[in-house]
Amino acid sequence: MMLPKFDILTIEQVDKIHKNSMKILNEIGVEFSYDPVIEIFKKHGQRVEGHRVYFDPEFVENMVEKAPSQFTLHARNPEHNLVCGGENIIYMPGYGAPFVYEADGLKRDATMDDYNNFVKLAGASKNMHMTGGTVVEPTDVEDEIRHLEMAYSHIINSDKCFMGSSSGYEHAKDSIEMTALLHGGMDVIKEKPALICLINSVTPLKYDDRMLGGLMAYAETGQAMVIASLVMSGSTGPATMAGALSLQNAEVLAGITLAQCINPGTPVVYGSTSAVTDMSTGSLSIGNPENALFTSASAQFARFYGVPCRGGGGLTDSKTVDAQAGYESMMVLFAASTTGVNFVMHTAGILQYYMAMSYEKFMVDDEIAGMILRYLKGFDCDSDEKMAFDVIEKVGPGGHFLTQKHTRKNFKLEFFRPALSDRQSFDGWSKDSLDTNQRAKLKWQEVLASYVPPALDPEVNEKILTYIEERSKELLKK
């Protein structure tokens, strides 16, 4: 049984922020720079001036109620199907980083080889429940066809669930079409959603045409989407936490409302990536207690609105795999996991406020994720064997439990066994004297060397490759 989640806001605080968000939506409004969306809101009776929409609070509340409280994402291997919502938690790698930072401090552009490697690491991991989305930006692939290559990487290198492109209507449709080929047809995935994407607002109070096109494509086909806001408190949002949270909440509710206007019942996830601006540099800072607070509050608001929640994972501002990376990542991921976030992006690999991925950081974060998953299981008190009275009686005062059958039977079930952390004596450790960064480098190389991607039906693979080839020709002509 998973541990109960705790709230960080009082009922009065939730009500006050909710009402403030509704006032923002009603009196200030949100800009949508995509004409088809404006027509949708007009048809639903909302006040529209140019590209700005002013929402009726009751209308917003009614539309948000149409979103499901939980839903299932279907993988090509049914054993990897994921339920998003309720007490469930889904971990996945980092997302969107343009650079890779190596163990020796080298900074370089991310490539398609890196993309494939991170997908394989996620596929091999017992702690990553899905392979994520844009695990890095592969800069050696043309932007016009990058989304096709990225989707295929998830399809061929793992049989877990994955995320699709949301960068415009056409790219979103490509991801959906490829996923339909993988699962046996569009009718199949409309009935059993198999894809999820990330829709980001442009803070403050705006959605651009690229994100809106993606949102429409996913909503029309009943695929899931994370609707997220990144408020940089102090720059793109108020410096007060309550004000920034109100702004984030307004933006997310506007996006959820739109999705339900297009297709009532569309699976959505309330998303937060909000954090603070480092006022000495003007840059985003994500490895801080404020980020953890935003994440925790967002989980509570998602419960308030009856939808699943997305929050940040192993987040840090560090540029290398050091103590700062460890304590910041543990703080944010632990907060997300213990306050009820269901969909955890950036669980593993992120450095320097989303700017880079690191193989070594991936392995460290994967270890942290395993530790937290064990913590969340709590205590099992459901049987006499777990209460262990008989073996305590047998050993008695002054004895030990090392040689007991009860110990041999239960320690593998109860104890977390690290894959990366060193628990040797000092003498044992000093033979090689490897630090965490060095051990992590050896570990990811070992995992990739031994990983065998799950086989994909050759006929299905051929259909997908043909689709990629035809679409690539079309897109590169434009």
The other form holds:
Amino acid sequence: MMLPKFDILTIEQVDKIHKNSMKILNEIGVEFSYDPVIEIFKKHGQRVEGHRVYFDPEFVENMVEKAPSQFTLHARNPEHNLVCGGENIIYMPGYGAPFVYEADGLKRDATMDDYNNFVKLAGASKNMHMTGGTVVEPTDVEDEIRHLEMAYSHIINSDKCFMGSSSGYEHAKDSIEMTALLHGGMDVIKEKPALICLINSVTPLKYDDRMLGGLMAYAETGQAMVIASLVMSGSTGPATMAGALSLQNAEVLAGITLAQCINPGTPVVYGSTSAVTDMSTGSLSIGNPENALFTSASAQFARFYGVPCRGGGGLTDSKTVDAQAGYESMMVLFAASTTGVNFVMHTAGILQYYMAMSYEKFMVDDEIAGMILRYLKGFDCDSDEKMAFDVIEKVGPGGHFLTQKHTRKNFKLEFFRPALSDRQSFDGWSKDSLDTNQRAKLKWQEVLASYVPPALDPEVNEKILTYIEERSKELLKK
Amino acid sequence: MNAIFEEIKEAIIDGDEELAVELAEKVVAEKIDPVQAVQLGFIKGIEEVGKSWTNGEAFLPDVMMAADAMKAGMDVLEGVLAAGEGEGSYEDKGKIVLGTVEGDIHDIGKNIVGALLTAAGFKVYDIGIDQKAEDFVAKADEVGAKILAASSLLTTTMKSQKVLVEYLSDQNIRDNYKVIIGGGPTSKKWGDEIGADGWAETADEAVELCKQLLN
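Now show me the form predicted together with its partner chain, since the one above was the form predicted alone.
Whole complex next, starting from this chain.
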């Protein structure tokens, strides 16, 4: 049994924010730059002026209702199939960072080698359910073919689910085609969705061509998508929490409505990464209580609309793996996990508000994720053995439990076993005196060195490699 | 000293755009010396805001609203200043064309840089988002700006910054301008690689960079 998830908004507050969002959608509208999308909304009878769409609230509610409350995302190894929605939680690495920060503070451009390494670390981790997507921006691979190389990394380095490109219709189509080859054909994945992508609005109240093209490609083929809004409260959105949440909610509902217009029943995830603007620098700030509140409120709104939720992560503004990185990450990931987020991009590796990935941070977050997964399991009171009356009776007053079979069996089932935290005595620790950052560095090197990627059927591999080769030629010619 | 100068200064400090425009219109209508209005009113006000920012007392909304008020008021005075009315003349610290590169529609970071440059006494011409290399050059030539400041938030649009530098070289006008770049995924290394004259990570650093380049 999983812990029951708690609400942070009252029913009255949910109602007020919902109505505010509907008023935004109806009276202010949302701008969609992509012409095919404008045609779709016209066809569905929405008021359109230029590229701005004014939504009928009832229409939005009806379309959102068509989205499934949960769905299964299929992995090449069925043991790694994931149910997205309900009580489930899915963790994966950070997404989209252009830089890698090393343990000694060095900042450098992320490369394809880093990409493969993070996919492998996620493949090896028992706390990461997926290998994620765009785990870094591999800046040493040409832009035109980056999406092909990235998708292949997930395919060859792990047999867990992964995310595909949403960078325009064409790139999205490539990711979907490659996934179809992996799973035995487009018909197979249309029936059993195997790919999910991230569609972001441009706050306030816009969607751009690139993302809308991606959205269309995924919706047409019945693949899943996260539709997310990142309101930077104070700059791209109002500085009040209720206002920013209303704005985010309007944007996400507009995106979900569009996906359902294109393909009713297509799996979507309600996404939020809203946080605040640092008013001294203008930069995004994500390691804070406001982000935790936005995340938890988003989970509640996703429940309200009957769709799965994406939000949170091991999020921090710190530039290095220090105490700030730890406490901020724990706060946001804990809030997301205990209030019902289902899909957690950025669970592991992020430093400095999504700007960088760090191997050491990945290991720290992996540890945090393990702790939270244990916490979510709560208490098991289902059997006499778990209630332990017999062994308490056997030991009696004044004895100890260390030599009981009950103990030897159950501590392994019930206790979280740290992979990174140090629980030694002072003397034990002081032999090497390693802090978390230093221990994490040793740990990821060890994990990478011993990781063996699960074998991929050579015939399938050949087909995918041929696809990449042909598409690369075409794309680089342009 | 005419009391209106103090009112202008206060309007800028308050970031009151409407009042700044109203007072500027009054300067024109009542034939008050516009150069003095700029120097004793607008500039005194923005200097004050700039000082508070440097001391950590002012926050972004304070600076950005003050910069907007300054720009709106100065626009009203442009005609009379250009006509050479008033005692002496008014010189800005340098002219800068600022924009987000082609393919990119993010503008908040750029706007912050614009506001801080304005607060530091530069004259900023913001050409907006999704701007081609030729748009930067056209504006710079129109107003006589020496610095082209190009912003990009996406890894996919960074290459438009490179396109800007290449365009200048192709047109044989590279030496006429200083190109500075910025934005989330950019770095000093990227700036060096594409041959930009400077890169800044934050808006404050962009101000310092412009001071150095125009010295």
